[in-house]
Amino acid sequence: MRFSQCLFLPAVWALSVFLSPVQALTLTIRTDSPGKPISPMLFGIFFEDLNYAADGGLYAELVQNRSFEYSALDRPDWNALTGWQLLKRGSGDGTAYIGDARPLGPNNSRYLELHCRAGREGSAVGLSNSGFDGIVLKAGESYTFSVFARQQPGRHFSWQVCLESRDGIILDSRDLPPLSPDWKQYSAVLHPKETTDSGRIVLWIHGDGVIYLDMVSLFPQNTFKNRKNGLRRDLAEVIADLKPRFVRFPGGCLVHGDGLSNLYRWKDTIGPVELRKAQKNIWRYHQTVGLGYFEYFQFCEDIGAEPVPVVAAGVSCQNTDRYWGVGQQAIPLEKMPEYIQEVLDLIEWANGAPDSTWGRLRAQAGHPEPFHLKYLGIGNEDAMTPAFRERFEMLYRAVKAKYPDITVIGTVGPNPEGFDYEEGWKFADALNLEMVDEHSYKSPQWFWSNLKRFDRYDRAKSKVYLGEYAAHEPDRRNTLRSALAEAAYMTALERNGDLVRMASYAPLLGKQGNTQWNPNLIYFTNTEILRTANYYVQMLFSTHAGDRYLLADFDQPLPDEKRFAFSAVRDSRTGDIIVKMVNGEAQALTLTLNLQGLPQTETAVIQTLLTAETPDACNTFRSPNDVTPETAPITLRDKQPFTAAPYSLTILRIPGKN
């Protein structure tokens, strides 16, 4: 059902009530009540480098395997030359090898040795890269090419960089300066004359001898906020449109990795990109960490969101035992002081003065002012083993001793019930943790059946961060049914906004054709972005958030099996009253809105409606607008009948007095 079918003028509403065989329910909202506080941090986002969310996704680098660090550890069919192709022009010839004798640095151990044989005049050897399934180049925009290179001493080369279409048409090219026997960075700015979504970058080399290459990069200058080493603009803007109050990063299972050697170490992700330490991704591809801690914090600042970094709790991911035979491993106790210091250094890096040891590195990166970190997650849905508990407590006590104002977020396992959940809560109670991270990946029905879950929680215990949740259909599609189940649950989060301080759908991003997990909030290709029905639910709740939950209830209890949920909040900044109603039924629900405290005269209201004719409706790349919100002004009078459309989320924004 589209929006035009769901706008009922007062006379039509009255007629629908008159024709209804069941007497309408009355929903009374005490707009004159002070209400109870809702966390200002309630709705945020969870980012994990999963489904190619970073490299090939949000991170704007266009060259794949730019530092020749890919290996079979990333994926069995990969090697150090994956993504690269050797080209020959005329009688030119060459051979590519991987070297490691004189690397750029200890964290970037491999580079390309290109042995060139010039052949006749006009001949050349080329090296091409088509990025992540083709490089998108736009006419009129600028792209910065850079490479670290050196040459065999005593040789002479000329070389150039080209942007080409798939069929070899040169879109732009630049001659590069003479090579040196020592590592040096070379760069050029290119301007393609045509637009293509399947371009490639080519280095053409003329001469005899050996050239050594590393960190071959092509970066659009038109990044989000025009940041260097920044983010893909259109994708970052869609994320920013969610208006998240916080961003949790860098994961997820990525944080505690596939064994101790694969833990995510924040220090490996800062500083010049050529000196950062890339590694395999637990989701079975590669992470360059070009999108590192500085870029995460900068993105948070750019979109006005609180940074919520998560570090491993001294143990690796237990789930790898099921998939890859590693299982939970623990940092030896004698090495824990060093790891604890690493976590403390993170806080100093984020918040320390620019003349402090780690704050100086942040300042050198271009951010002398502190990032004002307030939250730190320790652990991610870990199994509640003795090894985990011992190391978590060591980390927790060390952080609170040196930085008592930092809110430490613990974990209570991967599920909203079961052994790890129960033991995790006992552990949180024993330590008196400020906040714990719960995860809930369940069916749509589970969310409807658990609307009162947090009503029963003890307010004297730890607050809750619902760090990962999503309603999963059997086929893992992003249906309207799943989105409405999440919306219903979010009304319960608002009702319990004094206890549930933060919540984030997960995962955030999925690249079409490269997903390891479904469903996701946003799907994308190199050129398109798909906002799911679930995305619109998250966006609507965030952009129509309040800071006070108002007293509201029906005049008679709804049957337990009835799929209808609501919340009423006040935005004190504007004075607006915001009513959210979720109808998961196939039938419209007619009710009377009793807005106590508002004038009895007609009020101009902004109504936003998210609905479709069937709960199976799902946005796709072929049909991206099947489930999208529509907004229009309506008039509303106190105690006036109102009809909630079938399969719908309705938001009424009633202007306040401010």
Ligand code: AHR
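These figures come from a predicted structure and were not determined experimentally. By rigid core we mean the largest C-alpha set that fits within 1.5 Å across both forms. Numbering follows the first chain given and starts at 1. Compared with the form predicted in complex with this ligand:
- With the core held fixed, the Cα of Thr635 is displaced between these two forms by less than 2 Å.
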Second form
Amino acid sequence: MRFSQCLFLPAVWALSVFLSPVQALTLTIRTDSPGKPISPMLFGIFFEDLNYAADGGLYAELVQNRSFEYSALDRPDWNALTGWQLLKRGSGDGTAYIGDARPLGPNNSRYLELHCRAGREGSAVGLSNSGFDGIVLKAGESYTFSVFARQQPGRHFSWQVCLESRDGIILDSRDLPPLSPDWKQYSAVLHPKETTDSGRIVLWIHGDGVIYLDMVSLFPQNTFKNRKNGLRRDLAEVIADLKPRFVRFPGGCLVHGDGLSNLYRWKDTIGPVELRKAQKNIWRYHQTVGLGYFEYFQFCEDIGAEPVPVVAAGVSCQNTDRYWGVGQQAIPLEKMPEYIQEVLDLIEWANGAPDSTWGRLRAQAGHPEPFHLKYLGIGNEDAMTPAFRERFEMLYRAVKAKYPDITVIGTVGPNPEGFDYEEGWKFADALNLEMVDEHSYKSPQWFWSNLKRFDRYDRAKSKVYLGEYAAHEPDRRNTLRSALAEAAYMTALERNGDLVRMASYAPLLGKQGNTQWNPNLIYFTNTEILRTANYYVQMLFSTHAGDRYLLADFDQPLPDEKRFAFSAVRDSRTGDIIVKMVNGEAQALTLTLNLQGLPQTETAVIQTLLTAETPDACNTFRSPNDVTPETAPITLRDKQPFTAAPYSLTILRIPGKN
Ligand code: AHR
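Next block: the form predicted in complex with this ligand, after the form predicted on its own:
Full complex below, order starting with the chain above.
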């Protein structure tokens, strides 16, 4: 159902509304009431390198396995040469080995050793990489190639970097300077003459002897905000359009990892990329950590969002033993002081003066100003074991002792009920935590049935960060039905915006064909981006947020089972009043809107409508616009009935005088 149809009230709706027992409903909105406060941080995002969200996704690096660090630990069928292909031209020949005797640094232990035989004039050995299922190259754009290399002393090589199409057509090439026997970085800027989505990068080498290569990189210069080592522009822009008030990172399960050796250690993710410590991704691939803490904080700043980093609570993910790993392991108590210091150092790195030990590293990375970190998550969905409690408490007390202004967010397990939830809340009460992180992956009906959940929470206890939630259909599709269930729940979050301080749908990104988890908010390929119905709901709530929740109610109670939810908020900055109505029913709902406190008998309103013919509607790459919002000005007249379309989210924005 489209906006224009809705405006003119099709006959079938009129009939169903006419016959409806609730046709005489009046929704009174007290636009003159002071209202309750709503957290200014309410709607944000949750980012985790899951589903190729970072490597192969948001992180704009185009070369896969650039540092030859892939291994069977990442995935049983992977090794250090995964993603690379040896090519031969003419009578040139070569053999590739993996070396580790003279690495670039202790964290980057492996490199490629290419033993080359020159062959006749014009012959060469080639090393090619097709990125993550083909490199996207755009004519007219610039790409920075870089590599660390050295050569066997006393030999002579000539070498060249080429961008090629899948069938070997050269799109651009550059001769590279003579090699030295010591590690040195070489770089060149290339300009492909044609556009392709299945390109490859090839290093052609001519000479006899051994050449050593590491960190073979190709980066578009056209990244988000033109950052070096930056983010894929189109994807970052779609995320920025959500206008998130905060970004939680780097996960999720990725934070506490598969065993202690797989915890996400922020210090391994900063500094020169070639010296960072790549590691296995708990989601069964590889994390280069090229998108590391500096890049996360910078992205937050670039999109005006508060950074909300999450660190492991001294224990690893308990869920891994169920599927593939070792289950919850705890950092030995004698090593906890070191780990606690690591967490304290993060705060100094983010906020410390440029001459402080850790603030200096931030300044050296190009950010002398502090990042103004205010929130820190400790733990993610951890099982409430004695080992967890002991370590969490040590971390919590140490952070609050040194940085009392940092809001620490605790965790109350993976579900909105059950043992870890109950025990997590008791633990939070005992420690008097400021905020806890709740998660709800549930059916659409669960969200509709739980609209009053937070109304019942004790305001004297911890505030809530609903850090992960999504309405899951049995087939895990991003249907309009699921999006409307989330929208209804979000009206309840607004109503409880004094208690629920932050909320983020999860997960954010899924690369088509590489997902370990569905549904996600945004799907993407190397060239396309799909905004789901759920994405539009998040975007609409975020861009139509308010800071005061206004008194509003029907003149007669709606039956509990009726899937209809609403909220009315004021944006004090603009004075705008925003009314949201979610109709999850197959029938339209007609009501009279009584905007109490507005003098006009005719009110100019901007209406946004998100709906479709059926609740099963779902945007796909083939049909990306089945559920998209439409916006148009309308006039609300006093006492004139207003119709909320079947299966719809309607937002009425009444401009204020500010
Ligand atoms: O969002 C996907 C996963 O769901 C997160 O990594 C984890 O915290 C939760 O179980």
